[in-house]
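Next up: a single chain in structure tokens, the form predicted alone.
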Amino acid sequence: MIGKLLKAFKAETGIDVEFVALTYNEMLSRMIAEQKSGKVTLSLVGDLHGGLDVMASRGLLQEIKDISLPNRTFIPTLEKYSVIKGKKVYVPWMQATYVMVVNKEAYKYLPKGLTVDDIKKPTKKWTYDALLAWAKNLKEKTGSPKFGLPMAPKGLFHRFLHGYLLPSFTGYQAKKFNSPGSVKAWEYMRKLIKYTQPASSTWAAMSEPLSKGEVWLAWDHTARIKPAIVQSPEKFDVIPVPKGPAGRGYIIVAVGLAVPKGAPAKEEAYKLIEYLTRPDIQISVLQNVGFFPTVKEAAGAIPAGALKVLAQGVVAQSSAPDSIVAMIPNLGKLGGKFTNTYREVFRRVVLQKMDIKKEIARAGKYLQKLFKEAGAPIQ
């Protein structure tokens, strides 16, 4: 895909671009070495927010507030995170995330006072309490639970806990794990589980349960619900997640474009950034590799069908003014222990009804230890 784009860019501008595929560690080491020696060869880097954050913190990236990108409206949440320590250091390029999917049949069972528009926009009425009431209605009025989560060992349920539930109730993934807000979050899960399809414990992805009608409302990664949307785009809506007392917490996998300090071809790099962030190019990236646009104009121009259904939900979620973005922490080899902690607390306090305050106090200390050991700031 990148080769095809660069070929078209050269045909339009006459600028020849050499693409170098590097791992994150290879790229960081090369940038440090080049800038120490004063012989910089890289003029543009593309990486996840976490990697660019580290590069910016080490002073390896240029401030790029002088770049001109007309006729595109970047999603404000992504723009906010591209400014690190007060400096604009990258341009949002692509994004991926986790969202909710609703079978349109479920709209017949919305709780009183909640509308479809409230959910899709989303407004302040689309809350975790509203989700609970909706799940309750679905179970009681259809005769079976219709809300589902990918709770099997290979499912991504732990991402829901640390990237959605906890930030929405405490403002953070781990920093306030032992807090009154966290107590309310786990008390909430005890209520929600009553209206959750029991087979959730066997599901690693929600596409099939949605396609079969076993659930009408589900949360999962965009890639894991995509097959259901592709099969029946007219049957489903992709919707933003609800908000909690602290805000609307969700994970974004954000990818940006940045210019290293001392870049030998800064102006050419700016032209390539302009090209890669055009709405039509962003749509092409979505169609080929499944990463979603970062400019609103692209979401509005996607042809009708499954990708449009997905993109509209993703962009609506990342455009929410009450967003609390949770970036997956870079804890290296400790990442598994981090995610297991959330699943273990869920098992102990929700399924086994153990004392919430004692459990979050114990797990909160453990999470602090993990972040300290990894040398990462606790989020």
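Positions refer to the first chain, counted from 1. What you see is a predicted model; the values in this text were computed from it and never measured. We call the rigid core whatever largest set of C-alpha positions still superposes within 1.5 Å between the two forms. Compared with the form predicted together with its partner chain:
- Under the rigid two-part model of the rearrangement between these two forms, Gly336 and Gly262 move as members of distinct parts.
- Rigid-body analysis on C-alpha atoms gives a rotation of 14° for the smaller part relative to the larger between these two forms.
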Second form
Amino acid sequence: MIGKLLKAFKAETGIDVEFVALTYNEMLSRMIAEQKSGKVTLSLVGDLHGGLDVMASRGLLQEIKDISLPNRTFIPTLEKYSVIKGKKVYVPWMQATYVMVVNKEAYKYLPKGLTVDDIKKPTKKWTYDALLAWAKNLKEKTGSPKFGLPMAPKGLFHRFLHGYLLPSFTGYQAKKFNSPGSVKAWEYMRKLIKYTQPASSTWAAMSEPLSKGEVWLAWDHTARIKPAIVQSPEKFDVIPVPKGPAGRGYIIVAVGLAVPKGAPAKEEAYKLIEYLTRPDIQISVLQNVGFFPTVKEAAGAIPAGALKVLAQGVVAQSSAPDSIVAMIPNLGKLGGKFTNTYREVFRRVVLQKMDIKKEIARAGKYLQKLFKEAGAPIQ
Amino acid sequence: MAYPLVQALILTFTSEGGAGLTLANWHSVFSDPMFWEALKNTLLLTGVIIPLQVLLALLLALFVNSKFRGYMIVIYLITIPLALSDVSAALMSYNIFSPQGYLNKVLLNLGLIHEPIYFFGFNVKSREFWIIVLTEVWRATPLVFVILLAGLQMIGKEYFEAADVFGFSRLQKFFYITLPLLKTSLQSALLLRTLFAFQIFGVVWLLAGRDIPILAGETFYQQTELQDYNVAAVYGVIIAIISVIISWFYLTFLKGAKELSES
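Could you give the coordinates for the form predicted together with its partner chain, as opposed to the form predicted alone above?
Below: every chain and molecule of the assembly, starting with the one above.
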């Protein structure tokens, strides 16, 4: 995909771009080395928000206030995060997130007082309590639980816990892990699990159970539900997640484009950024790799079909006024231990019914230790 | 061959970034309840699967060894699963027992049930356990079968002719001739299967995830998800140690067999 785009870019501008695929660690150490030796060779870097955040705080990135990107409106939430410590250091390039999918059949079982409109917009009525009532209705009226989560070891369930549940109940992913709000969150999970399809613990992605009709309501990463929606776009709606007492917590996976300090081809890099954020290019990225546009003009121009269904949900979610955006913390190698902590607490507190207060006190301390060890501010 | 082994051992006593030797990795494994659960499950699975496999394989081997008409076809049929990897066996099993699987479809269509029966999930762990047992027995019994059948075919006819002269019953022939002479084959089969059972992974991982934690699964989880290579190495070394103990146990316990068959 990137090769194709760069070829078209060269044909238009005559600028030859060499793309180097690097892991995050390789890129960071190369940038540090280039900066130290004063011989910078990279002119444009693309990375997740977490990675760019580290580069910016190490002073490796240029401020790019002077770039001109006409005829495109960036989604405000993303724009906000691209300004790090008061400096605009990257341009939002692509985004992905985790949303909910509903089989339209499930709308017949909405709890009293909740409308389809409430959910799609979303309004204040679309809450975690409403989700619980809906899941309960589904189980009791259809005869089997119809709500599912990707809880298999390879599933992304931990993202639900740290990026959705806890921010919605406590306002933070880890900072308030040991708090009354967190107790409420885990008590809530104990209730929700009763109406969750038990085979969830064997599902790594929700696409198949949705396609097969094993669940009618599910949460997962956009890329992992896409196949079901591509197969039958008329059957499903992609909807924003519910809100909790603290707000509507959700993760945005933001990918940005940044220019290293002292880049040899800054002007050309700007041109490439302009090219890559054009609405039509953003749509073709969505069609090919499933990452969503960061400019509103692109979101509005997606042709009808599965991708439109997906994008509508994603945009509705990221435009919700009560948003609490969670960025996946950049803990390097400790990332696995971070997510495992949430899964472990879930297993012990929800499945094995261990004491909530004791468990969150212990795990809360451990999370603090992890952030400290990784040198990242606790979120 | 020794190099990776030594490397793994060193990994268990070191920590990333830290200098010098440490027992921290071992401590973190032994103080983790998941380890004890994994150990318990691995022992339990081995303890249930192996006797079932040996018994079933022995019955099948005796049956086939009676060399009825068309017995070769039966041998082929029994040994088909030998060609399957654990992953494909698990996937086949999932397709049969999943909520939308063959079994549930048949039962639903026959009107015997109105809602699918769940065999997989966090609240039906015992069902998951038995599906794993069933899959493993189906998949790996042929290995035991082949070894035992070879053993049976090596037993000379003259023993049974002599037994006929003394008027032995069929049961007596089995216990006094077949079983003792089969001991070497049994020993090999048991040793191989028990060692493999301790490394059981694919079937459990695919069918139950970490609902039923097992030693090899935890090794994999530590290595790939938690990226804690030191702790993963501890798990690996523990599996290796248990394997050595099992081998020693079988070789000592079934020692008599060798002497008997040589005499």
